[in-house]
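Below, in structure tokens: the form predicted alone, a single chain.
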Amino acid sequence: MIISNPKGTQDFLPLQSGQKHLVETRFRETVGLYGFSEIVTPTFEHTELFLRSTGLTTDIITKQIYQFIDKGGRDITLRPEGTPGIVRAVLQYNLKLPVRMFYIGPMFRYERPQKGRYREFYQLGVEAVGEIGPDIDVEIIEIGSRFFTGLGLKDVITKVNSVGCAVCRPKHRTELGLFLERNKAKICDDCKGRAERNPMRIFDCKEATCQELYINAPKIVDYLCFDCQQHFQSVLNELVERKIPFELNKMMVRGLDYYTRTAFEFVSSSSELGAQDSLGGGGRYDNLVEDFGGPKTPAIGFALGLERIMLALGTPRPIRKAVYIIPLDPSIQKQGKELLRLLRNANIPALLNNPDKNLRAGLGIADNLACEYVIIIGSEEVKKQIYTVKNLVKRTQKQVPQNQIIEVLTNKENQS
């Protein structure tokens, strides 16, 4: 019996891994423009880290974490998100602030697998720790907007909200609690639990009946204190000034307890995503460093779902780069090997056809391997000191002098 991959995981086959690399490369280039440097943290941490940050009332902690006791008796959790590990690293190594960091890596949540949602999934994220004021909020949103535009995703819009602070929330919690008590019979069982532990989490519910009911529920943005109002209005004004498309969504609170003030989500209208239209999001977490034992420190970041971005991009096309060399006779194999070394030394990806494969088979292999060119070497080519070069993208063929082959292959704009 053939063993398959575990439920909720996926294999990135060569075509998909090429697209994955393209997305990651574009992300690195974009965040680099804004002065972000890469940080790599462990894929598992002490469970306490996530209990103190992600929140005891979130679905991530109550339903989704991969938690286990290791052989040393330590309580360990595979990371369900990236931010807590980065904040831990900032404090552990006493990094000088402000600091801008980005990360790319796998995360783990035990949830029902569906299109674009896995139990092992990849996130692209940024964290700006130690910067205060609305301008950094807008800059973080702008990074996401620029990144998606650079990928060719022009249908992405940012939904924004403010989730207030410790000053705003008590009054809102009281009013929301009264609303939920009046409508207790209409809400789902999960929301009944949320109403007792953390009422604002009810806005995370995906049940249609609950979502319809909560349209009339008290929203935190309507209860903001003066400072939060000023901060949020400045964010909205700057988004308009920078011509970054956005929508105000009063029901968006994000799924993490540590957010304060600005929260946002990147949403795509791509038909490939269906109901799972979110590509990621983030917000401020001005209390998290302090919650971990550090000084009060402003911070903001976002995380994007790599798999959903790839879905929005559509079916990937092969990236053709390599050259496939086909000697037409075993006696010419030596010339083929010499050309193979020449191309690779010139940093041109190249492969050599096996002597037991004829021209037709070799062309099939080259196409299957998504090669860009095929170079054919026959007795006539050896005699005339030329190569027959087939362009598999343009479906053209021409003869090239042997001493010009590198120049021709590296100056593609001059090729027919």
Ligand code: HAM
Contents of the next structure:
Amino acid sequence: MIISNPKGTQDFLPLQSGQKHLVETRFRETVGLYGFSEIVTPTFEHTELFLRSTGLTTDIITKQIYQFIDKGGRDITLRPEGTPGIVRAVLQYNLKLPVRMFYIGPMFRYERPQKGRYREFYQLGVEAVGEIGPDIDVEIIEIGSRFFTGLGLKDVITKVNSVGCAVCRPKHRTELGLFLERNKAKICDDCKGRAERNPMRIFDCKEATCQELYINAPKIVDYLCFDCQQHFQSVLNELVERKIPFELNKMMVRGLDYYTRTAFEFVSSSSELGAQDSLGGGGRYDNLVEDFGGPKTPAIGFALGLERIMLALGTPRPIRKAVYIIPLDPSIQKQGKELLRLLRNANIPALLNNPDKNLRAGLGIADNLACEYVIIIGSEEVKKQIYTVKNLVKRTQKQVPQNQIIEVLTNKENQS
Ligand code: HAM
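What would the structure be for the form predicted in complex with this ligand, given that what you showed me was the form predicted alone?
Shown next: the complete complex, the earlier chain at its head.
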């Protein structure tokens, strides 16, 4: 029996890998415009790191972490998200602040797999540590908008909210607690648990009856302290000033414990995504550096889900770029090899047909390999030093003198 990949993991076959690479390249280009540099941290960390940051009451920690004791007796967790490892690195290496970093890599969560939700998935993220805002809050949201627009994803809405701070939360928590107590009979069992552990998390509930009820529940944004209110108002004003489209969503609270003040999510209405419509999200985490034992340091970031972005982009079309050389006779293989070397030296991707494959088979292979051109060399062609160049995309062909092949292939305007 053929062994298949584990549940919740994905293979990126060559076609998808091309699209993955393109998305990553666009991401690097976009964040580069805002001065972000790459950071690479390990895919596993000490479990304690996530317990102290992602949050003890979150689904990620209570249900989804890949945790194990390694052969040396260490308690290890495959990272479910990138932020904690990066904050650790900032402190461990005493990085000069402010610092703007981006990352691309796999994350692991033991979730119920479905379209757009996997156990191993890739995130593209940014973290800006040491900037108090509100300008950086807006820059970060702008990066997301610019990136999605650049990819041609038009149906992405940016939902923005403020989740306050330790000063404003207690009053809201009390009011929300009273609301939930009054409506105890109407809320689902999961929300009863949330009400005890971390009431604000009820807004994440997907049950329609709960969602309807919570429209009238007290929202944190209406309980902000003076400083948080000022901060949030400046963020909203600047978003308008920079003409960044957004939607104020008072029920969006995010699923991780470390958030403070500005929180946001990029949501797609693409029919390809269904329930997993969040392409990414982030927010401020002004207490995390301190919680890890560092000095009080403001910070903000986001992470985007690579697979969901690829789903929203749709099935990729193969990018045809290589040249496939078919010598029509084994005696001409030498000329084929020479042309192969010539093309590769000119930075043109090229492949040579195997002598045991005839023209028909060779053309089939060229098509399978998504080549752009086929160059056919017969003994007459060798004599005349004129080769047949077939364009597989335009389905045309012409005779090209041997010494003009590179020019014709690189100057595509003139190529029929
Ligand atoms: P998050 O909302 O947990 O935030 O994840 C961010 C994005 O990762 C989601 O919006 C989604 O696109 C993608 N994602 C999450 N889980 C899965 C999954 N099981 N399968 C496929 N894609 C998934 C964070 O991770 C924070 N660290 C973001 C952040 C950075 N906040 C501040 N800085």
